[in-house]
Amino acid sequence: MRLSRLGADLSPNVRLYAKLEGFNPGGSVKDRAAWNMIQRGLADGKLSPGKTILDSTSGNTGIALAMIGAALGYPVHLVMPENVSRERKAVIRAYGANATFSSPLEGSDGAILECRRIYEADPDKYFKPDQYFNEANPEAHYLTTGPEIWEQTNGEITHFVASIGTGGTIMGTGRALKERNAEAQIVAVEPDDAFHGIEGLKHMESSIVPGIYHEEELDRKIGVSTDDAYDMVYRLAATEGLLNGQSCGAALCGALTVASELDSGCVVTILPDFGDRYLSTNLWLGWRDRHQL
């Protein structure tokens, strides 16, 4: 989708697009990685009848795994920070998955560590996709997201901007785009502070760095504040009619920063999901007061 109203102040020769990943069957970009990791697990025999799919998640990958597990007949056990949104918890329960909740103060890193403890206590019971360290995660985007963006922009993309959680989206998409045009710029967006409120994203310097994330492959990294990410969510809804989540707001902040520096170009960002999973979170609490509506 071209963001013509948010991009109204850009140079006339700059186009800004968002890829709306909320249209995936599980509602987020994470469907791609979850499906590919499960398919790889089935192919190599690591996932077999009688095993339970186990992984840590901030929400969207967990929803995707719960959906796929239900469809294939595998039980799913997820470890999530206690403070993930009520909507995400409800969707996971609806798919029949079980959940263990880790300390909200430890964020996604706490969920990773708790998931490891559960797995190590009974490794034969589980298939652990391990989204932060499974190369099938970025491979999904190398095989699908990158080629789709290239085709959808007729090969005219000059800058790809994505927020980083596991790093799978930007690594795999970036590789696919670089193969097609070595001059394409790959730009990552992360929270600008370790103590942030952008659900699903990692501040890499203060976090367990995913094994699939290779910063040397990036052309640039942009830090975005929680307030700016939230404000962008509100702007996006009010100006483009798109209701999205916090990580989408952060990604779009980064994309607009890049686009505003250009005289010409085609900037594409990923909006990982839609906003209906965040209506009970701090993202929307008090928003009327903030905007005097």
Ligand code: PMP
Contents of the next structure:
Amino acid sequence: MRLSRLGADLSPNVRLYAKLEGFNPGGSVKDRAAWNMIQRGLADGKLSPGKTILDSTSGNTGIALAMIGAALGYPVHLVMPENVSRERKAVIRAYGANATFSSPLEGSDGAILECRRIYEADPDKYFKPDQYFNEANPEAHYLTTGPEIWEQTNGEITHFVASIGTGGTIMGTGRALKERNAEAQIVAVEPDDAFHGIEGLKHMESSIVPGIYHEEELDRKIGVSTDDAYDMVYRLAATEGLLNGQSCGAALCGALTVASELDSGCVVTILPDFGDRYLSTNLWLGWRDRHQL
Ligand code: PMP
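With the form predicted on its own already on screen, would you show the form predicted in complex with the ligand?
Okay, now the whole complex, with that chain kicking things off.
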């Protein structure tokens, strides 16, 4: 989708596009990675009848795994920080998955460690897709997201901007785009602080670095504050009629930074999900305070 109103002040030869990943069946970009990890697990025999799918997830991967597990008849057990949004917990329950909650203070790393403990106590019981270390995660984007963006922009994309959680989106899409045009710039967006409120994202310097994340493949990294990301979510809703999540705000801040520096170009960013699953979070509770309602 072209963001003409948000991009109104850009040079006339700069186009800004957003890929709306909320349209996936489970409502986020993570359907792609979850589906590919499950397919690879089935193909190599690591996932077989009788096993339970187990993973740590900040939410969207959990929803995707819960949906796919339900559809394929596999039980799903998820480990996530206690403070993920109420809506996400409800969706996961609706798909029939079980959840263990880790300390909100330890963020996604706490969930990773708790998930390892559960797995190691009974490894034969589980198939652990392990999205942070599974090459089938970036491969999903290499096979789908990247080629789609290439085709949808008629090969005109010059800059790809995406936020990083596991890094699957940026790694896989980046590789697919670079293969088609080595000049394409791959720009990552991350929270500018270890203590942030951008659900789904990682501040790499202070986190367990995912095995699939190779920073040397990026052309640039942009830090975005929680406040700026939230403000962008409000702006996006009010100016483009698009209600999205926190990480979408962060990605767009990065994309606008990149686009505003160009005389000409085609900048594409990923909006990983829609905003209705965040209505009960600080994102919207805080909006009332900021606007003094
Ligand atoms: N935004 C949201 C809302 C997410 O859930 C995730 C995945 N954790 C991302 C962005 C980042 O995607 P990736 O894991 O592919 O880096």
